[in-house]
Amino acid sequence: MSRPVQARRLEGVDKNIWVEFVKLAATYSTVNLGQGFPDFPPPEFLKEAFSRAVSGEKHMLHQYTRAFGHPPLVKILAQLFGKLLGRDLDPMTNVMVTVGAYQALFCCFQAFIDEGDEVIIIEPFFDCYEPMVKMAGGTPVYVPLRPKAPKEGKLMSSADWQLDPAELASKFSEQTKAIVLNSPNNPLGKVFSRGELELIADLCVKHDALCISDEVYEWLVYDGKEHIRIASLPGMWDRTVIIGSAGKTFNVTGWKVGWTVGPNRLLQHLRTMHQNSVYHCATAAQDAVAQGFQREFEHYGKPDSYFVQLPRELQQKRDQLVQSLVAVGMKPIIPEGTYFLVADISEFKSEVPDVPNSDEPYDSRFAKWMVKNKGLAAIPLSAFYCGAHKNNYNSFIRFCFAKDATLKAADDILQKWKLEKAAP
């Protein structure tokens, strides 16, 4: 067959790297630290809530719902984040369901970006957000987070990793359409201070910008940080799409229930993209997730809230984390928010030896070298960076602490490799 098969906006945009990483954890019966998802079950009362809305006799569950959101859920989002946000808003025209927030970033790139636009991420990135970006046609412009050094003695924060303002201005143009905003930040946990976020408030109102605010991890923050809304900001409720996830929130990443809130100026479009994509999303599911919410609104800020409950727990196992990787050498970046945790490889390199002028970056192949040797699986960072700035940040490796039996496991390899390096 001679005419090419294959759509101009897959070009450049089929490698992933969780497809590589879940094969080769697969291929050697790998501790997976590297994928984000809990091996811990979801609260009983939505656990109760999904069984009602699957064995009940609501038969009608069963069916198609509203397609831009099941009724009972969009309300109580719409009562939630009017709480949050201090305002009204419409369940109808300020809230759309989706499959997950994949499926939400995916809208908003699709109906918002054009030929020719730019759009802003912060790097290091969750990494679907460039080729989104690429197949909707729209050229994406980087800036990275930049890393200051802690003081002597302590381990570094995902709060030392920070925004240059004259570096994140200088790339605002007249072509700029959109900045992604990912807080808290995955791969680094890093929880956007308000002085932070009115610097990236200001560059939109004043460039006309949107943003696509990804906050999947809102209620996933510690020591007692703030997870600010950046649509709360002056100037911003109406050019600013906010992303939530059910899976995030309530440990349900396989249910596939995302949202997003924002002005009807901007949902409008979303509602057209996907009324002519994926149509609707799973009614049951949506049922169960809504019930959780109704749950949570009720009991919000009281210390029965799994939204209060569930950071604490997470927090537990990061510092149990930080204490294994510190042991066997590595130095942990102490994450604010999110299941995530990236840690310095670099004192390894006697033992895990860099390869002078390789394509791979030294990061991607010690984490190969790890689940060969160890047994361990991890995800490198240079695989939320662009290719330009891939070798940039290679020295460090995510891993996931929203375990239990994963995490001990981990535990186990990590002590073990601790006396290896500890004999003569």
Second form
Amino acid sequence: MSRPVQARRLEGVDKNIWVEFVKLAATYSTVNLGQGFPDFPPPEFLKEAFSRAVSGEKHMLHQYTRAFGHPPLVKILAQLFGKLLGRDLDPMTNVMVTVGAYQALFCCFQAFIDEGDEVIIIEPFFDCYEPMVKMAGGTPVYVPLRPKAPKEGKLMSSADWQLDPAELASKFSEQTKAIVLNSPNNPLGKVFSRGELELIADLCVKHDALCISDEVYEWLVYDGKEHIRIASLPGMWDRTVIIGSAGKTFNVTGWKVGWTVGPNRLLQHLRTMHQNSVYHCATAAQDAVAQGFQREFEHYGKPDSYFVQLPRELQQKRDQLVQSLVAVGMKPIIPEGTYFLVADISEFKSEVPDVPNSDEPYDSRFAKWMVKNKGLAAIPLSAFYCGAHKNNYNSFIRFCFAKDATLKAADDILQKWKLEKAAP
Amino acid sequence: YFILQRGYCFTSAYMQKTCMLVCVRMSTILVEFTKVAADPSIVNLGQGLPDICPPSYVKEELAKAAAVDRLNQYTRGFGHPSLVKALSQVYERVCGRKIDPLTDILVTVGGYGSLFSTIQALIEEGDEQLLHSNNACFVFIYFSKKNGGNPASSADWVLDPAELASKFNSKTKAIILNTPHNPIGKVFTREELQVIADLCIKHDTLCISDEVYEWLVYKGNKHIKIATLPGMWERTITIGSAGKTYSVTGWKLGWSIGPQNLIKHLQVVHQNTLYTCPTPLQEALAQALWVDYKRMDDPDCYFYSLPRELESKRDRMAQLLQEVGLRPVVPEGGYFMIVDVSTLNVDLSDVDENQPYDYKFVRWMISSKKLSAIPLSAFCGPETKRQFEKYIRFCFIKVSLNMDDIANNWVVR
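Rather than the form predicted on its own that you just supplied, could I have the structure of the form predicted in complex with the partner chain?
Shown next: the complete complex, the earlier chain at its head.
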């Protein structure tokens, strides 16, 4: 064919960091702390619920369910989020189920972003926001979280990475259609404070912008921190779409069940997009997730609630990894939330020298070196920045600590590495 | 029929798998009829979903997969390795050519998801087109009845070759083919496919071949893949569906198969829309496909046993409908049947004039016979509504008990 066969909307969105790094991790025998998924099982009650859905009497659970969300699931989501937001939610119009939070994001960008619309993305960001905005014809506008030096002798926290209020305000324009908020933030683990959310909310209201709030790690917050939902701030419910994920909530990333919660005036457009892209989501997993949420709703706040136990368990793993990384000479940034941790590897420029004027950011070269030479996989932080900013923060790598056996294996590698460094 | 337009309207209409495509908001129509049909006292014979059980080994494989911890987490984005391997084996056998599981296949959320990925990947918005300023244009082509008169079989519905040829020009990007066809049930013959293939080659056009009902062909018919015709593999995306293959529509797994230079673009769309499909379902589907791959020479293979089961259901439904005075158009494939209701001459002239006859008929049938179906003109544009308003669509992948209600409800009331 003389003209290109593919559509123009695919321009600039074909590269994907995960394809490269997943292949790399698979090529070398590695202890993989790179990609974000747990290596331990989902909770028993959820596995049982899925088993019932699949093998039980209700064989119609193998057939289509309601396109915008299996009724038992949207009902319990409406109940739970209604309680969390202090609002009466209609399961049919204020909730929509998607194929993972990923598809929820896709529906949001496709539904709300037009040619010429600007979308503010806070760096570092979960990498899919950029190509999704571009595919919708929008223009991403980036604003960085900037690290403040921690107190003397202390390790940096994700809370030390902050937006400059004046800088943020300067990014809003007549063309700003939406801002994407991700809290708790992947990759840093930052949990935005009420003050920070108010800053963002004020600007949204002032500029009549939408807020696409990716809250997939909402239950993974540590040290007694509180996850605050921006939709609960004054003036925000009506302009916010909240995105959630069963994969991250219940450690079943492979089920690909996500949802959106928001006002009908916004969700109606998501429904339009949904019915024109996948139409239905798989039934059985939705049924199981509904039962999982029912159980959690009944146990809410109690010590045996999975939402209480999981973060407690992950906090311990976080602390364990922090210790090992410090021992080997990396400088971890203590995450307030999520199951990711970013560590500063600038100390390693002696072992892995920087190459000036290289196209590839330092952290990417380091990460590849670490895979090949230490058998440990992590993701370079520069992967979470736009092309122009990849070298702004290029001496950090991201680890995932939602791991059991893999974390122990990583610990062994780090201990060995520490000894090698100490040896003359 | 063709579609050249960006996602939105087209896919909405296309979901109804019809040969008549328009920028019509399908959702309101379907919402009305599916809501009505949700009433338990109504026998729902309209909506396309099986109420028969999927084969037990299929359900068992899903239960087994979900018990493996690793299979509850992310898998390869473009398709779970064991699944794309199984698909490549099955289709290599069917197509008689090598299919690379990693580059020639994309696993999607249902056949629907494949259609979406294909259109997003390959069809340009803003293409230089005639009808609309911002969108590529639709060009429709309608089936006509062979020899005029009253069709008794889906084979009586044909495309006029001259009319088809007249629709192709240098701006034609793609043709969408659906065989076996929903709702008419037509199974395109080799000759008919050759006409389409010749035009695709002549005009350098892509072919998007929706073959989700590929195994559901009845005696005397053969499903032929247009991608196997000379010159077609390199320009065709063939779409399949686990839901229709294994009677598990709620699994929402489908696939696109084609040459690497086309599939790679679908993969880019996929990595920017939902990234990966559910893992346990893909693993279970892979295992089920292996079971049937190994017995593809055996009549007990589900690919052949399901259509045998459905053929008798088809015949029973056609008989029941004839007994109550309707005229079914017996399908050669698929699990839908369209039925001419004008034979009953039910006088609905006192009801709202503006509504097409088939809408009125379905509503009358729901309230007086407690049976529901889908009016065919729901899927038509204003120009063709009148032509098709005497047909309604039934679905026969239903347990006998429900089908018998056609007779029971009709007689009693």
